[in-house]
Every structure is written in C-alpha cells, then in structure tokens.
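The chain below stands alone and is given as structure tokens, in the form predicted on its own.
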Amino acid sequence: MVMPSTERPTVQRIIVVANRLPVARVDDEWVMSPGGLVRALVPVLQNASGAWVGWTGIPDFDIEPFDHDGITQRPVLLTERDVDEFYFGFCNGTLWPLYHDGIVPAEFHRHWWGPYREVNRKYAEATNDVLNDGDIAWVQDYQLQLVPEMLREMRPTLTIGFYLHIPFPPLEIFSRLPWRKQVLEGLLGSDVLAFQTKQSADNFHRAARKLAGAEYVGRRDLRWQGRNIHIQPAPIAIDNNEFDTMARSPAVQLRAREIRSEMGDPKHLILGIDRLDYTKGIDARLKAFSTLLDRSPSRAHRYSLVQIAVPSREQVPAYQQLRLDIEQMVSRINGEYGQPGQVPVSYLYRSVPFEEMVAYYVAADIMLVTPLRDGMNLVAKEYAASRVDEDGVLILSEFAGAAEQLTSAIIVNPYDVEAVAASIHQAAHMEPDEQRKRMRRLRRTVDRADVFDWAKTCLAMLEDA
C-alpha cells in the first residue's frame, strides 16, 4: 500500500467553498458573476489550480464536476425542498435576522435545523471530494458554519479557514440560538476564522469560551480540542482602482451631470443604495428625509433623495410587505411636498449596471449608508473612492462595519432620526475644505488596502495556520 506524501506542493491548491458558484448558468453557458469577491479570488485560483465548491442557484439541477476559466467548478445539488428549508428557512429566517442584532424576531423550528445540518454535509463530502494532500479549504458565510467540524472529521490535518461575511452577534443574542453549541462547533473546525470587524471577532471569541468551552489563549487565539486556532479581524475591501477609473471617464461624468439635470438640479443631491432587507434602515432613512422637509417646508425643494433599492428575496412575504412599505412612505413624502414636475424623493426599485451605479456616486452630494445593522456595506467604501474630485459627504451607521475603519464620515445612530436628519442638514451645509479634509482621509483609508490585498491577507494567515 502506497501511503500518501505529507509533503505540500509548492503551489497550495486553494478550494473555496461558497454559497454560489462563482458562475451563472445564462442561455445555456456559463457566464463568471460580477462582485468583488469573485474577482478576487478567481485569479489566486488560477494560479493555483483551484477549486470552487457551491450550488449553481438552479433546484435540483445535477451536473458533474466542469472547468471554467482554468478553475474546477464542483457543483453541489440542493432541491426545491433544501432551498426552501435550508436557505429561505435556517439561513435566512433563523441566521440572518439573529446575527442582524434581530431587528427582526429570527425563527427557531426544528424541521429548519435539520436540513440545515444535511445541506452543510452535502458541502462537506462535495469539498472532500476535490481535495488533495496538502490543500488549503476556505470556507465562506453563514449558510457553511457547520462544515468545517464536519471537513475535520474527514481530514484531521486538512488547514481550514472561515470567513464570515455578515456580523457575528454578541453574546446575548447568539445565546437565543437552540443549536448555538452546534454551530460554534461546526466553526471551531477551523484552523483561522476570520470577521468583518474587531467587534465581530470579539463576540465569536466570548461566545466560544463561555458556551462551547474552548480555552482562552490570547485575545486573538482559542484551544478547541487540542488545537490552536487564530481569531482575526479582516475587513473586505472593494476594487478601488476599478471604481476611481470608471469615475473619470468622461462617460461617467456625462451621465451625471444627466442624472442632476434629470433631477431638476437640486442645491442638495442625496443618494441611497441598498438591497431591499430591513438590516437597511431604508425606511427610517425615510423617514429621517421627511423630518428634514417637515422643519423647513419652504426649502424643500433644494433637496432631492434618490433610493435606489435592489430586489432581494421577493418572494418571501416579509420583503414583499417591507417594500410595500417603502413605496407607501416615498408616495406620501411626495405627495405633501412634491411639485409639478419635481419630486422630493426618486425611488428606483431596480438592479444598476455598474457605470449608471457609479454615475450616482458622482453625481451624489451626500451618501447616505445607514443600515441598522451591517457586517461591512462596500457601499460606503464605493463612494469615496468614486469621488474623484475629493469633494462630497458621507454619513454612515455607527451599526455598519465599515464606521470602524471610516471615521471620518459623519457617524450617525440610525435609530436616531432627529439626528439623522440634522446630519444631513449638516452635511448639506458644510464648508468645501471641511469636505475635502473629509473625503480625502476617506480616500486615504479606503486605499490602504483593496479587494486583491485582502485576499492575500486572508490566504497568507490560512497558509502560516
């Protein structure tokens, strides 16, 4: 019998376990899916003849292993029953609104649990199936918390990494959680588990301890059974230099002048642009705009809000009444302080290709990123680094990961909207050098490191484990 080498090839092979496929199945092709995590790690996959494990997004659609752009795409097949109870049920109606600080109440139900547990094995057993000696797994979000345990199990010495792109709760909210033992299990498989913010990695380090029983060994560093594993806070950046490009080209400027102009030429141009999902605070960012209006009605129409909300699970009822919502609150801003052919707010229920997107952010005087909860929101980081001419204002949530790297916006409580709308009326009054002092440390920040930087940050901790 022919043991296998211990030895690592030079080039570790990289598999990337996600969610999705870093492709999309469109007219009977496959096409690679825009984002900045994609273009990412798509060319450290390449170079190390990587792999990629996740669901093609189409129900029980079963395809064999296949290649696309030098990379090993290995499918993994979820039916129309996993979708509903794993990803609309656990992930989404327990996960999601409980690691949002459960702005939302989450749901706790057995038959969710379950096929949470058999989805995340499904990835595990795929992902065994593509490794070899000397691989390197790392694992993305909260749908795949229990696969590293499970990869553990399979490989002992496999080195595993988790990144988790979405805010970890504190303790007190986690505790909610029945499987809560299970689940900080299943991530204590890794060898380096990695969070958007240092609050993040801070509350996975308590809950570990106190309700898992993992040993303290340093504030970045936990015993679990034997093993040492690094606690590290990492914050996803965005393609800087893709965004400050696109905002220079004359296109770009055009459109935006356009965008103004269609606008009516507002003194004040205001934008947000968000998925629809109540982690956004869309509707108390509304509200905070009507408050602005109601305490000067007579200079209302110096101000023009454009929201730009992306669908997102439509066809789960809550999203269907949250929008619904949105759209009965902008009617009615419009409609007490509306003109002929003037608007307060502009709300855009739609997908923005990239340039148009990019032709907001510069047209934009004011962005206003307010989530109630957020573990990063790129959006923020999108505009500063779209405002070219170092000009323009950002107020953002002290609940978005991004404020804690983005300290010179004004920070705001998104709860708060007396004090939301008094810092738009600050930032629509602020002086052109206290702008540029502004947005050039935004700037400045935003570029210390991009999307590539944290890839290789993220790897070279996974390749040290």
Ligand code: G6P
Contents of the next structure:
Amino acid sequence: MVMPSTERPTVQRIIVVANRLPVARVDDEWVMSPGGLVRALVPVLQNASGAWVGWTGIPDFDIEPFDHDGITQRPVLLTERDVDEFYFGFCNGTLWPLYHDGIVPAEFHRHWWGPYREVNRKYAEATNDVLNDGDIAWVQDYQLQLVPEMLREMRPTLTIGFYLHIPFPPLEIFSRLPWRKQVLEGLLGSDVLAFQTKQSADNFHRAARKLAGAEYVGRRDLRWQGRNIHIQPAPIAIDNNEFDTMARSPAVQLRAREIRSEMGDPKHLILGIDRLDYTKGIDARLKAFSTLLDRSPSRAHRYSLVQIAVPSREQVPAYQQLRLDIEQMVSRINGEYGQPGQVPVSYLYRSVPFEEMVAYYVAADIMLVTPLRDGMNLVAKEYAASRVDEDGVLILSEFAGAAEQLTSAIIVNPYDVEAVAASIHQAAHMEPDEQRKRMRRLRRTVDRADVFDWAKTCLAMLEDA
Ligand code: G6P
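Return the structure block for the form predicted together with 6-O-phosphono-alpha-D-glucopyranose (G6P); the form predicted on its own was the one displayed.
Once more the chain from above appears, this time first in line as the rest of the complex follows.
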C-alpha cells in the first residue's frame, strides 16, 4: 500500500523551463548571465529550492545536472543539428519573424517542424525528470510552445504556466503558420498563459478560439479539454533601483561627461541601444536621422547619434544582410555630413558592460527606441530609470509593448521616416519644463512595478491556478 506523502513542501517548488540556462560557461566556469529576468527569478528559485531546465548555449555539450547558487541546473543537450534546425531554423527563421508581424518573410520548412517538436520533447522530458508532485512548471517563450501540452500528458494534474516574451501576432498573421493548430494546442496545455501586453493576450485568445476551437469563458478565460485556462497580460519590468543607483554613482556621472566630450560635446546627443535585429528598426531610424540632417546641413554638427548594436544570431542570413545595410548607411551619413575628427553617427557593434551602458543613458539627451515590433523593450524603461535628473526625452515606437505603459514618451510610427525626423527635432527643442513633466511621469510608471513585482505577480497567478 502506498502511504500518502507527508513530506510535501510548504513552499511550492518552481521549475523554470527556458531555452537557455541562467548560467553560461566562461573560461571553464559557470557564470550567472546578466539581465533582470534571471536576477528576478534566482531568489524565487533559491527560496523554493527550485530548478532551471535549459540549454547551455554550447552544441553537443553533454553534462549532468549541477547546482549553481542554490539552484539545480538541468541541462538539455542540443546537438549541432538541433541548433541548426530548431534554434536557427524553426525558432529564429519561422517563429521570430512571424510573431514580429512578418517584418521579414517567415520561412516555412517541413524539415524544421519535426526538429521543433523533437527538441520541445527533450525539454519536456528533462523537466519531468526533475519534477516532484506539487511543483509548478513555468515555461518561457516562443522556443518552447509545445512543452505545456507535453508536460500535461505526462502529469495531468501539474500546474503549468507559460510566459511569452515576444508579441503574439494578430490572427491574420498567425494563421499563415502551417502548424498553427499544433502550436495553439501546445500552449493550451498550460493553466495560465501570460503575455507582455493586452494586445498579445487578446490576439492569443482570439486565435485559440478561431483556430483551435477553445471555448470562450470570459475576456481573459478559455475552456479547453475540460480545463479552465487563464490568459493574463503581465508586462515585464526591470530592476529600477539598480539603474537608479548606478546612474547616481560618481564614476558613472564622470564617465557620462567623458562620453559627451569624446563626441565633441554635441548640443544634442542621441542614443540607440539594440540587439542587431531587424525588428529593432535601426535602418529606418538611420534614415530618419539622415532626413533630419538633410533638412539643415549647416546645423548637422549639433546632432550626434550613438548607435550601439549588440551582435545577435550572426549565422542567420537576414541578420548578416541587415548588418551590411546598416554599416553602409552609417558610412554614407558620415561621409556626407562628417568632418575630419567628427562624425554624426558613432556606431559600435559590440555588447557594452552594464556600467558603461548606464553612463550612455546618463549622457544621452534623447533616446531613440523605434522598433518595428517588439514584445516589450526594456531599453525604454532602463533609460527612464537612469534619468535621475529627470531630464532627457524618450522617443518610443507605438509598436513596442512598452508603449502601452510609457505613454508620456513621444510616441512615433517608426515606419514614418518624416515623423521620426520631426520627433527628434521636437525632442531637441523641448522646453526643460516639458521634459521634466514627461520624464517624471515615465519614471513614476517604471517605479510602480519592478521585475521582482513582475515575478511575484506571475507566481501568484500560478499558485492560484
Ligand atoms: C528575445 C527572446 C529571448 C531570447 C533573446 C536573445 O529577448 O524573447 O527568448 O533569449 O531575445 O536571443 P537568443 O536567440 O540569443 O537567445
């Protein structure tokens, strides 16, 4: 006879399942990856003796589970072929462009779909290995959309949450996916599905009803295979205090002044920081900047744009092409408007350490966040959190998830080159009072909920499920 277990933990264990582990291999050691999401979840997992299931980022690297900082790390082995067909293929050649409104055409290949399913199964099995009764599994992002259903089959009573970090596209675009029904059914294995924006939550709700036959229960609830599923917008946030404290530090203040002087003390220092990705609209932004300079070439020297482009997914052809296009545009603008020793665009293709990044935020009068489509965009929030003097102007794309919250920014359509050029001009001439009024509101919005609150909200939803 099996006795009921009396050892059920009082705090439910959380098992995070994500494409990547929160640690990376650096010089033969495991190092916690930077970023708010990891930092917010680590204490939660430490408290609840949780585990993290994910890929090491290294193909064919087969290692046993290990402990890092009090968290069990359960590596999932991805072969070179998985990385090609699952990660670069279906994830970043099919889903990524499709979910970002098809900005570049999504590629649909049957030989990528099989590997997507198989690799999702690897994650589900690895998760099942570390699960105990009563645990909560929390699956992250577009790489793992089939995992909830797979886990549900393995453990029918498990509490399963899913968080999509990127946009969920409108029905008209999502419908193109030949495997749309399977993907929706995969997601519907969850008890709670959370999204960055109301728009994405609504898009999913509609797609699940129209394409998978889920039943309408309420605006935020569905019924599927005898279970209730809750759909919730839960915008991700940052660790504001960390940015605020760093921005106030004398070293960063000094570095910010140095940056300005290295740029030749321009009247208007404009900043863009993005992963080099076609969703970020860096090319359209450069066109807008060039349009502004064209208008009054004699005043071109007043503006200086720093564009930091962080290398990403360099094996995908669309990213390689984008890099070439951007570099050509930068050269053209600098060739046309530069002077010896002084160029209008300073382009850095690299990642920047945290402290240096905050110094750029402190140095910049105007921040350009103009993605063509973006799940949230944390750079916009980071800029506001770093503007401890309450000045500076944020120009924000209406197609970034952050625009649902940061309504005191100058909101622009990033495709409208003339409008973006005009908004830079408007920002450059904005009265200090108006700047302060807007920046205060932005900072208040960002202060209202940090990434730790976000994690708490999500976990509370899961515990109530
Ligand atoms: C986006 C996705 C994440 C992803 C990150 C970096 O933010 O939502 O899931 O990890 O981009 O991309 P990478 O492909 O390098 O993991």
